[in-house]
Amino acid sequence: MWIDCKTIAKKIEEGVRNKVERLGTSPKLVSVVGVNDPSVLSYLKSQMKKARELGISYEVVEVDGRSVLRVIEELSRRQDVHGIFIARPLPEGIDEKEVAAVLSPEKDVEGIHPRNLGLLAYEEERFPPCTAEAVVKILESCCELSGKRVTVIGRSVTVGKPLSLMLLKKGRDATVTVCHSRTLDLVNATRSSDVVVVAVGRAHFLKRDMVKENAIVIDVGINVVDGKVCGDVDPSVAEVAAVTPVPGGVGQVTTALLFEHVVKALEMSLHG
């Protein structure tokens, strides 16, 4: 059985464009980007359309090596601009630590911030990261988290880390297991758990006999194998369990998420 994520997405989106027409003016989001990638500039394409689909400015700046920490800074500075996305893979020689040194974290509508993620340790979601908080929005759209045993499998600092603080939150009280490439036991993980969230980038990993029947199984991968976008769950577990489609699944409600906290960064500058 396959997810809907469709409707999760599109139910965000409306409630952005709303947003955007009470507060009578635009928000804007800037991407900037430094690597020339097809990938990465097809993807940037449809966020510019999904953007003035939302009523949303939105503009492309193109960077040079180590210029994109002086571009990102003078971007923070910017009042017109509320929120910053910026493009991976970064220019060769800069890390995510120099780049979140000039990102001002009232713009950070990625939630890549020291700051913002922190604040996931205390319990506030201010900017958290989207996709980790994709995940929230789905499970949420399918179960009642309370009690439940949920492995996630992957440590990244975008998704297994944040998203295990964010399960764990009073009043979503799940039960949380990470796993990870030195996991030992892995398959015992994921067949005693409900809910299995996949973020590891290698195509078909999660195979149908690691998850238990009726499980739901987030796949939060990305991969191509001879030219087609692939997850890191194999088709086959949807026989058994609930799955998130690849593509077509966590991704757009992301993209939702993130111009989401464009508008609310939005609101934030108005409101002091």
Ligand SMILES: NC(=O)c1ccc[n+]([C@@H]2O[C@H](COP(=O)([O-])OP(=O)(O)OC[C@H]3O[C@@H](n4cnc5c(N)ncnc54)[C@H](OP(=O)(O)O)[C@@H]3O)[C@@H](O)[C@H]2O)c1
Contents of the next structure:
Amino acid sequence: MWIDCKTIAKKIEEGVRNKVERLGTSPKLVSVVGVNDPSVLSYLKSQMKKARELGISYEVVEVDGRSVLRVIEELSRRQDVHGIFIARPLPEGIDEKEVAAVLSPEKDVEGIHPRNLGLLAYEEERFPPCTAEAVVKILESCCELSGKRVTVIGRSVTVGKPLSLMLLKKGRDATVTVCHSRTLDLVNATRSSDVVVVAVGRAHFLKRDMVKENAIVIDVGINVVDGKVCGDVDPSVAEVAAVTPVPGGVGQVTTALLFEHVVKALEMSLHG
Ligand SMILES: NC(=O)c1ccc[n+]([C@@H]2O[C@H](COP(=O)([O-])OP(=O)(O)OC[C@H]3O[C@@H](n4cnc5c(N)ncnc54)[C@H](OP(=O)(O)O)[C@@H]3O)[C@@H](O)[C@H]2O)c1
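Please supply the coordinates for the form predicted in complex with the ligand, as a counterpart to the form predicted on its own shown previously.
Below is the entire complex, every chain and molecule, led by the chain shown above.
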């Protein structure tokens, strides 16, 4: 069985559109791109289309090498810019921590700044990383998390780690196991879980015999095999569990949440 993520994304987008209308002013998102990669440019094109649909002003700034840091610093100071998105991969020699250091936490709509990540440990979700938030929204739409055993495969700073904190949050109350490449007996964890989230980056990593029947499986992965986009979950898993599709799953909800954060950033700049 496949989980319908389109409806979740549409609902978030509708909320964004309504809020922009009510605000009477258009929030502005600037995407910074530092590498000339066709798949990144195609993603930014679809981002621009979505921004237009939602009434959000949008600009792409192309940068060269280390100037990415100066540009982000300048954008962080600009009053007319409410959100800054930084396309990956970053230019060679630049790391995530350097970027976060020059980015205003108030415009950190992706949720990568240490202040916004740190707030998650205090159970405050100001700008949580969009993908982690997307997983939580999808799960909340299809089950009661409290009391559920959840296995998250992957411990990255933007997906696995923040997601585990968000699932643990009081009120959600999931019981979380985080696995990674050094985990021994991963199958034991996945097979005894009600929910499995896979954020590994390997096509068809999670197989049907690794989950229990009627589990919920969230596929975060984006891989390209023979020119086709696919997730980290083998399609046969959907014969025994409820699975989010790739494409048209977590990614769609993630994009909708990015725009929701841009509106929130504008609101915060108006009302503090
Ligand atoms: N849909 C979206 O909106 C969205 C957003 C972000 C990312 N993604 C996709 O999600 C995937 C993961 O992204 P990421 O940024 O989190 O990747 P990442 O930083 O490369 O992290 C991958 C994680 O997988 C773990 N891993 C690798 N091989 C493993 C194995 N054999 N068994 C168990 N764990 C293993 C790694 O463990 P170690 O830590 O031990 O190395 C690491 O923690 C990618 O396909 C990416 O494109 C999608």
